[in-house]
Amino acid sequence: MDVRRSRTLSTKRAGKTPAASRKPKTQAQKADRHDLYQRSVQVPEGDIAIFEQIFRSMGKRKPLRMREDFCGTAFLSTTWVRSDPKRHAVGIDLDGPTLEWGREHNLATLTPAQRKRIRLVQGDVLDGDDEPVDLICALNFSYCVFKTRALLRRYFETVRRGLADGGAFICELYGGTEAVVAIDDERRCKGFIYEWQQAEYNPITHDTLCHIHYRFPDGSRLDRAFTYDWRLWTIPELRELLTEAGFGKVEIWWEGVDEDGDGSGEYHPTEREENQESWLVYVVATR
């Protein structure tokens, strides 16, 4: 017998589709989302030169050690040892498979004398790294996880230790008007269009529900790809916790706006501005 029709016919009596009639698969379903949030969210070069801007206006000698904290795929830590051959990076985080796709497919980029720089350690932040640091940093809101002021102080006094001394600490922080209301946001981005939602928001506890869909060209769509479930914190809250954490200066670092009353890229620190529907604030906390 033909083994090519002997395959064809265990197909049919399995009731399975042969491979040619098969529907295509959507982009949706082709699509890596590590990827696409790498490409619709993180702008690590631009974080590097605003950590470095930072550093200069304390009057620091240029950051070399930094540690990445919740640093799902390491993008920014890959970025950093990238950035001058005298950096190191550690990037911790909870979850194994993100660190995995993160050794595949960014320090999989590096060379070897770079991959010999950056460490990555699955584990809670919580319990910090044994080795000081001249920076800490939590992007994207990720500490927001933690929607106790106990629990959002210890893991500020954890950071506070794993700092040299003058080291600094930095984080993002988002609010405005439309930050406290249920609302959908789109950008267009080079082959997909992200979606940012805000489902819920609860006014008594700060409490928030947030997720990220992604659309693609051909009508399909990638729903919840990342889901956040978070407190939403107040600049005052976050000035108090991290001096009660024992830092010494906090500073509040806002973006300007252009022209067009658009976020202009550019942050500066500052007491005193009005709110805006949206904004966006580095907090500087300093050793």
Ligand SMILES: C[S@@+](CC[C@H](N)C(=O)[O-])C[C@H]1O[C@@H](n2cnc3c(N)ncnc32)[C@H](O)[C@@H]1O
The other form holds:
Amino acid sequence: MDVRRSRTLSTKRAGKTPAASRKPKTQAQKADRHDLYQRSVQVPEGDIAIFEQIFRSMGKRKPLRMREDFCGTAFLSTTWVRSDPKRHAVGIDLDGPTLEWGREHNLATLTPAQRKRIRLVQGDVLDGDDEPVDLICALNFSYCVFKTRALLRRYFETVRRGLADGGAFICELYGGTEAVVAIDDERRCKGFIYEWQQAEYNPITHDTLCHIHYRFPDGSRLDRAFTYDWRLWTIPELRELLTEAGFGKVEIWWEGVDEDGDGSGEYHPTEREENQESWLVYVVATR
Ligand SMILES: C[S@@+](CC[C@H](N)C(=O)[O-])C[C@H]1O[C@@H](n2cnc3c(N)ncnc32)[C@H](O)[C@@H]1O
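Please give the corresponding structure for the form predicted together with the named molecule, as opposed to the form predicted on its own shown earlier.
Starting with the chain above, the whole complex follows.
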């Protein structure tokens, strides 16, 4: 039996209104953490533009079939099938309730024809999927849940097997001098403040524990809306493991800077860069 429910029912029977239900809900109590995440972390149109730029500059045909590993609410997959009537997407995630949220809030916004071109799978990305695709992506560092070389290599082998001829795997990695210290960073979004907390970093294992919190104008907080227990991999480690998994070429796409020294949003493949306080790269592996 649901304990919270039975307590509410018995209070009602006694003719009392619980004090908590008399108070208006705070903004944090009313908020939906998946909605906040999509609005503060994800820019799927931007990701698709970068994927297209990478495919174009590698002389590859326009990618049509995409697999989004660790898809969460499938916001990217939904945007993908909407971006071109020939595009198909498969999203894989372990978490049933998160996928269900995505069906209700993202897939439900698609037309019936678009809806036919997207498939969500509740499963482990280590098991992959049978349909070969042009592009497999793993965004927002999700593969960092695999903390050993053996597991990460196994994941990369599964990815390689899932790619059609001419296909590519694209994942992101963050780093820089600020990536390896405990730090709190915040950013103003429309209607709330997004807080990224690197709570712990262990230089012996490269384990890092990070949280996302949200703060609202009425002073309320949604603490630890999301928590990530990751190994922060390095670029050469990813390269070596991708090569060991059978990929022929691994490129590192680095963000350029504009005249103010800020990230320009334009990425280019490179082999030598100065370290920065914080950087985010796309790692692009091809068969
Ligand atoms: C950081 S979220 C990524 C959400 C979204 N893809 C993005 O780019 O922001 C990580 C997701 O990975 C899922 N996940 C973690 N381990 C997984 C695994 N082994 N197989 C499939 N999904 C997994 C979690 O359920 C969670 O939804």
